Amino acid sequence: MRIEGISVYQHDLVVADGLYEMSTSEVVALDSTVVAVHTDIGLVGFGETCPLGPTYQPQHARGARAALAEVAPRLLGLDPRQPTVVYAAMDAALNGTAYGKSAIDVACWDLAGKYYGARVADLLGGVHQERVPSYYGIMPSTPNACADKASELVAAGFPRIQVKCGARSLEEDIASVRAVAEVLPPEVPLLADANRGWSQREAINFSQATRDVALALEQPCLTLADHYAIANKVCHPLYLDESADSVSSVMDAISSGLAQGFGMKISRVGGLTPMRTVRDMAAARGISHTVDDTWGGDILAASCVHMAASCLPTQHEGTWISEPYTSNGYPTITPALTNHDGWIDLPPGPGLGVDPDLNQWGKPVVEYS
């Protein structure tokens, strides 16, 4: 089986309720890029990348499509069943831009699964869980509103709760997190996620002020250097998210003892191939992590669920998908992925188990053949 063509599609995903807010940015719609990798035997594999707007991190949608323009012509004739070989060809064609390469990498795993009649999770090492736990991020609001939302989510079955922080005063963050903690059962983990929105001093002060609350601090500060500076001054475990942007950065954070957990994004590290390495490194040290992506539709969601299913349940902390936050998905032939009250079923069928209905998408924005 050889790659004989790559088609690139674009689709806008609109945020439900009009706004998704974080400490450093807010978005109302997301620009998603979907690739269809065509082979000489008629099989087609799909991948997707969808940065969380142009200011959340250095990634942006048009940058992903520019990266594809560099790497796609170099992949024609390669065997997609050999994802590490394909990845080496992408790295030889373009330095960096892992989030653009991620779409191709996922499509190759999808093709391998379709060729062998196996699910991607099976090819990643095996399935430990047929349905994976999810979690929900509560947007900044009043303490009472945050607590009410947390109670609603726990009653619905969500096994992990995250509170978005950093977009308001530190006193408001402390009050909201305390209010949520009071309504959570002991078995439901709580995370305060500042999305890089706190200074070192604010992160330390927050942790000291909530030292009696069982929680983890997720990416409180901007840089890795910030986190090294506060590591011995906070009272809670540190989880890295935006700073966990490569296999190397995760390796350093594990070996140095800086991070006690990770909020991992598949596209950020470059796809399923590098994420598989992250999974195994974390497992070797007994460190847990999520398996998420920055946004996207069913293709990205499916890649997250397959990777999550291949993780030990004790290692996997949850998988966030954008479906509860998106007012419009995109047309698919296969059933849409849905967050069923905090749990997501592994898609059946070979490959990712998700196929977009390209007949309803119109012409691709570009084709390489």
Ligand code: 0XW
Given for the second form:
Amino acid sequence: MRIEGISVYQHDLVVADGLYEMSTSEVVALDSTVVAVHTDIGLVGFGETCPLGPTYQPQHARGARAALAEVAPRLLGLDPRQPTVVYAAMDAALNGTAYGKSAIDVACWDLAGKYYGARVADLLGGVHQERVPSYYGIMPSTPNACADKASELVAAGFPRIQVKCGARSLEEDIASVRAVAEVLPPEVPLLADANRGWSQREAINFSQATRDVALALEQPCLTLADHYAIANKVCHPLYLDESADSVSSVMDAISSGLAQGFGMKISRVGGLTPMRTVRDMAAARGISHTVDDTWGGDILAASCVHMAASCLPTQHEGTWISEPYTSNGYPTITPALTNHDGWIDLPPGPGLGVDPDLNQWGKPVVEYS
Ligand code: 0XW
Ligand code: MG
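Please move on to the form predicted in complex with the ligand, as the form predicted alone is already shown.
Entire complex below, previous chain first.
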């Protein structure tokens, strides 16, 4: 099987209720890029990349499409069943911009699955869980409103809760996280995610003020250096998210003992191929993590669920998908990936098990052949 052409599509995913708010950004619609990788035997594989606006990370939608313009022409003729060979060709064409390469990498795994008649999760090593736990990020509001939302989510079955911090005063963050902790059963993990919005002093003060609360701090500060500086002064486990931006940075954070967990985004490390390495490194040190992406529709959600299903349940803490937060998906032939009471079923495959309805997508924004 050889790659014959790559079509790139664009779709805006609109945020339900109008606004998704974090300390670092507010977004109302997400510009998603879908690639269709066409082969000489007629199979088509799909991948997607969808940065969470231009300020969540140093990634943006048009940057992804610019990266695809650099790498796509160099992939024609390659065998997509060999994702590491395709990856080497992408790296030879472009330094970095892993989030753009990620869409191609996922499409190659989709194609391999379709070729072999296997689910992507089977190809990633095997399925430990046919249903994966999800989690929900509660946006900043009053302590009572956050606690009410948490109660509603737990009653609905969500097995993990994250509270977005850093977008209001530290006192309000402390009060909201305390209010949520009071309504959570002890088995439901709680994360305080500042999305790099706290200074070192604020992160230390928050942690010391909530030292009696069982929670983990997720990406409290801006840089890796900030996290090294606060590591011995905070009272809670430290999870990296935005700073876990490559296999190499994850390796450093694990081997130095800095991180006790990760909020992992597949596209940030460059796709399923590098994420497989992250999964295995984390497992080797008993480190748990999520398997998410920054936003995206069913293709990205499916890639997360396949990877999550291939993780040990003790290692995989949850998979966030955008479906509860998005008011319009994009047209697919397959049933939409849905969060059922806080859990997500592994799509049956083959490949990712998600096929966009290209007849309804209009013309590609660009084609490489
Ligand atoms: C809650 N998330 C998984 C969704 C958004 O992409 C941000 C992210 C996070 O944890 O930062
Ligand atoms: Mg996070």
